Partner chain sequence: MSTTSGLVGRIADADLTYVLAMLAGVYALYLAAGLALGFDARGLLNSVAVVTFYVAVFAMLALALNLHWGYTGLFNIGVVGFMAVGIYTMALVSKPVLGSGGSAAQVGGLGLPIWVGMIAGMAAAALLGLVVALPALRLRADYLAIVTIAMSEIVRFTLLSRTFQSFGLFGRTVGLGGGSGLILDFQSPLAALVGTLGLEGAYAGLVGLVGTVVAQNPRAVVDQFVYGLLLLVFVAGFYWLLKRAGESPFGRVLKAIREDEQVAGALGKDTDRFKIKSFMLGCALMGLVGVLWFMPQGAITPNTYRPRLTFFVWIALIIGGAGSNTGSVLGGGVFAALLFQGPLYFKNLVDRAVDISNAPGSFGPAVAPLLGAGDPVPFLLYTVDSVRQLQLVLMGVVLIVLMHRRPEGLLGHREETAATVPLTRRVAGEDDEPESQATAADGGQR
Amino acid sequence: MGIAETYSRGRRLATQNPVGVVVAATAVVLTLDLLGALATGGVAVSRVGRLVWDGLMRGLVIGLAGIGLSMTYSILGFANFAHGDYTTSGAFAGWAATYLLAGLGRADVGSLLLVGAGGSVFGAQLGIGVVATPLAVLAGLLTAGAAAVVLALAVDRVVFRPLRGESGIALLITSIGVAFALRNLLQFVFGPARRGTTDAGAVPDVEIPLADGAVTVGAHDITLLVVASGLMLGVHALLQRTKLGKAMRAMSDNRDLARVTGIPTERVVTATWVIGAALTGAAGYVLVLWKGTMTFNDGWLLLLLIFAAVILGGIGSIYGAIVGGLVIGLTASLAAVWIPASFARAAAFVVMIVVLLVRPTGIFGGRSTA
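Show me the one chain in the form predicted in complex with the partner chain?
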C-alpha cells in the first residue's frame, strides 16, 4: 500500500469513524503517558520489559489457538464455544504422553496417563523440562496436536455435521453443549486440581539486563516462541502454496457458490478442522509447558481472549488472528501498568468490545483466510 493511499484511507477513516479516532487518540495518550512515566522513573523500565515479554508469550498462545477458531468461524460460519476445550483436551493428551515418556518405570502407567490425577505423580518429581526431557516434550507436543485433531473430527462427525445447513446461532448453541460436556468430562477423568507439570526450578534461563533491572527469559519461553512462530509460518506456507488455501477462501466467501463450482466442501471442512485443531492442541500444550501448571478449565478461561483476538484481527484472517493475539496478550499484560491487575483481562475484553463497535470487520477485515 502506497503512502498516498494510506493517507487518503486514514482521512476517510477519520471522517467516517469518529469513534475510531477517539480510540486511536486514547492509545496515543496512554503510550505517551507510559513513556513519560518511564522517563521520570515512575514505572521501572525492566517491569515494562517483563510485562511486554509476558504479553508476547500469552499473545503467541492466543494467536496460535486463534488461527483455528478464526478458520472454523469463517468457513463453517459459527463461533465455536468448544474451541477452548479442544485446547485443554489436546494439552491433557499431550501431557499424558510427556508424563509417560518421562516417568516410565518410575511411577505406575495409570498415574502417568492421568497426568498425576489425585496427586499421584508430580511433574517436578519426574524432572520434566524441555532441556531435561526434550524427547518427552516433543512427543507430548505432537500428541497434543494429534489428539485435538482426532477429537475435533469426532465431534464434527457426531455433533456438527448433522447440523451443517443450520444457522450459525444453532451451531453456536450446540457448541456450548459440547464445551460443557468436554470440560466436565476432563474434570471427571483428570480431576479438578491444578497440578504442576514441569520441574520449574531446573529450567535454565538467562537474565537479560534492561536499564534498571532485568528480564528473565527461560528455555520454555524460547520453546514457546519457536513452536508458535514455526507453526504460524508453516500454516502460512501451507495456505499460500497449496490449492487448499484458495478453496478455503472461496468457501468462506460463499459456501453455496463454492459447492456448485466443484470445490469438495466436506474435504475443505475436514482440512479446516485438522489444521485448526492441531494448532490449538499445540497451543494448549506449550501454554502448559510455559506456565508449568494445568487444570481442566485453562482453555475455557482462555476462550474469551481468543475470541477477542480473532474479532480484533478480523474473522477468517490468519494474520489477523496472530496480530490480534499479540495485541490482546500485550493488552492483558501491560494493562497492569495503568489499572489494577485484577482488571487486566477486563481491559482485553474492553478492547475487543470497542473493536466490535468501531470496526466489526476487524483490523484485517474484509479479506478472508490468509
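Positions refer to the first chain, counted from 1. Think of the rigid core as the biggest set of C-alphas that the two forms share within 1.5 Å after superposition. All figures in this text were calculated on a predicted structure; none of them were measured in a lab. First, how it differs from the form predicted on its own.
- Comparing the forms between the two forms on their rigid core, the Cα displacement of Val354 reaches 2 Å or more.
Shown: the form predicted in complex with the partner chain; wanted: the form predicted on its own:
So it's only the chain below, everything else dropped.
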C-alpha cells in the first residue's frame, strides 16, 4: 500500500466517521499520558493496580446484575426499572439468613432477621466473613437468589403478566412504580441507616507486590470473582447447550415465530424471570459481601450503571452486558487518575455515550440473548 493510498483511506475515514477518529485520538492521548505519568512517577503503579482491581470487582457485579436486565429486555421487550430493587431485596433476604445462622443464640432473632436494624447487632460483632462463617455466607448467597426469584415471579404474576400485551412504555412506567414501592417497603422494614455487615478485620488477604507498593486482594474479593465468573459461565452453558437456552434465543429473535413452532413461550418467560432474578439477587449479595456495608437504596444507585452496561454492550445481548459491565466498572474506577473521584461515576456514562456515537447498537449490537 502506497503513501498516497494510505493518506486517501485516512482522509476518507476521517470524513465518514469523524467522531470515531476523535475518540481514537483521545484514547491514545490518555494512554500515553498514563504511561508517561507511570514512567516519571507522577502516578504510582500500585495505585493504578488498586484502581484496576477495584474496577474489575465493580464490573463483575454490574455485569452479573446486567445479565438479568438484558434477558428481561430481550425476551419481554421492556426495560425493568424495578431490577435494581430486586438486587437490594435479594441482598437483604440473603443477609438476614446469614445474620440468623451466624448469630443464632448470640442475639435476638428479630434483630438478626432485620439485619441489625437500628444498630441492634453488627456484622463485626457476629464475626461474619467467608472464612469465619462460610456456611452462613453460602446459605445467604442461596437465599438471596431464591428470594429475588420469588419476588420477581410474584411481581410478574400480579403486575406484569396482566399488562403483557400492552406497549413497552406502559410496562416501563409500571416497573418504575414497582421500584418505588419495593424501595419504600425495604426502608420501612429494615430502616434507612447504612449498616456494616462483615467483620473486616477478620477477613484474610494477600498482597500482590508491585514496583512501588502492593495491591491487597481479600478473601471476599476472591469470593466475588469466583461466584460472578462461575455464574456467567453457567449462563453461557445454559444458552448454548440446553433446550431451554435454544428456546430463549428463539424467543429473543422472534417471539411470534417461536410460538408458532411450538415453543412454550410462557414457560420460557417464567424461566427468564427465574434465571435473571437469581443472578440479580446473587449480585446484590456478593456486592454487600465485598464492600462490607448495605442500605435500602444500594440497588437503585447501582441501577443506572447496570443500564449503562447493558446499553453499552448492546441491548438484548447477554455477553454485551458482561463486557459492558466490565468496561463501566473499570472506567468508573480508572477515571480517578485524571479527574476527582467524586466525578468518576460520570466518566462511565460519558464513555457509554461516546461508544454509542461511534457504534449506536452497542459493542455487541445486532446479537440477541446468545
